[in-house]
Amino acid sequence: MPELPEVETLVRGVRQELVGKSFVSVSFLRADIREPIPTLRLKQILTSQPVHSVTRRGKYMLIHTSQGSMGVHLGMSGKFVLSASSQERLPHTHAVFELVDGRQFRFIDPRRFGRLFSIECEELNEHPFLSKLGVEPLNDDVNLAKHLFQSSRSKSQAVKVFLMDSSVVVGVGNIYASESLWRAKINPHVSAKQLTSKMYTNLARQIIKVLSEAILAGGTTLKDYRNKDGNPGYFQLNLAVYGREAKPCRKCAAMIVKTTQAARSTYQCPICQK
């Protein structure tokens, strides 16, 4: 499932293609995909509007107009990509944003976990998808290491589940928790609770490394993810440990290994993070 740097690498450059212009049509090809898709109320929302900014939060790509917003939620396969109206759609599309100079935005989504859902402006911060969201990692007015290390004083869970909890921080997902665990030299089932406050500013650091280097990398493609021009990330050529099992540690040769913490595969060396 795409995490922080996908989607951010995807907003990013929808916004450099979507802001202070226009979709002429909005078109969808079917009711739902994971749920109902508020069809009218969207295109009351980007029809003829001109786009005021394109923002994320969480997993979540925000398209704002003066009449409110559309949320897209990428689920496990689901793409947001730029095509020339004469282009094939591809099976799957469930949605078409056609901008005046006749290119289209496709909402692509074969496994259909994905979301498109309306937002009001009054209820922005309010809205259930995004209310109970924790903080973002990257923001420059955040304080990543005292926010993980105040949060996880009650906290037994295991410190990598801790971080996947999006109330908590928001994509710290699977493959960057362990990427981030690992450079901090954290074993991922330690207790969230056990970790000191010098661990706790070890590890911010580390997160907030691993998601800038993924978003400059593009994201990580290990299997659907596609950016806006339908090109993969590259940060999977920089992973470590995240599905590297029985490959060498890159730093201290010990052979990686698997493990399953709340039905994700965790990824860990067994010296370097003792």
Given for the second form:
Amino acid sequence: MPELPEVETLVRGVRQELVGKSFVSVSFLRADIREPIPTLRLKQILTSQPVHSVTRRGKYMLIHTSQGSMGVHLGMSGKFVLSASSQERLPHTHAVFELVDGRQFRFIDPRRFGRLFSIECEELNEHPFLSKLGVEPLNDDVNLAKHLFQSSRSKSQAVKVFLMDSSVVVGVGNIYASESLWRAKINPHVSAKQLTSKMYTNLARQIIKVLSEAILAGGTTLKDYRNKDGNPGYFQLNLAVYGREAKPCRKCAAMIVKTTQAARSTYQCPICQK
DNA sequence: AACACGCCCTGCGCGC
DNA sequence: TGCGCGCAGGGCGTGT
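Taking the form predicted alone as the starting point, write out the structure of the form predicted in complex with the DNA.
Following is the full complex, with the preceding chain placed first.
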């Protein structure tokens, strides 16, 4: 599934293709995904003026023109790919954004957990989907360790659940929560407020490291919906615990254990993460 | 305020 | 072989 590193990679690619260019047409093949798509407003925003910037906030990609912005969330199964207009449309293509040269960005999302929405210029930072988001873990101006420590003082919930709370920190999904906790040798079930400042310093470092490595590993490409193996082309980071139930820990060879927290799978090493 | 939980949705893997 | 069930999960909304 698309995580922060993939969205970041996507944003960089889309930025390169789009900034300074206009869409000649925007069409929707269905009017809703999770909720109704503001189709008319998005057409107005995207076709009247060229794109002046493409940014990311958490796992949201934001495409800006002087008329407003489009927010894109890929949900669980979303893709935003660049195709030749002659290329056959894949099933579950919900929106098509056509460029002057005939190529088109296509929004494809089989499970429809994604989002396409409009943002007015004056509400960019007040939009309900964006205003409550926590800090960006990879932003240089953010002291992630300090932020996590301070925000966790009153939180009795498990640290893994705490890490996945996007109002605290964005972009740490189920995979990276497990991976960073394993790297930091912290038990995912421990209460967030029980961890010391020192532990959060280590944890923050591991979060930043694993996300950065994933970005370096290369996210999806814009043009190839499927890689040569027939996979959707998500980056291939070497995951240490996620999805490795009953397999040996890469540090101590103990069997990785899978549990459930907040209805999500958690993977941990019972020895390294006591 | 904190937090648990339900819901949205389709593809896929598994068991019978 | 084929079918049906259960799981996968981000994030918002609701209830306690």
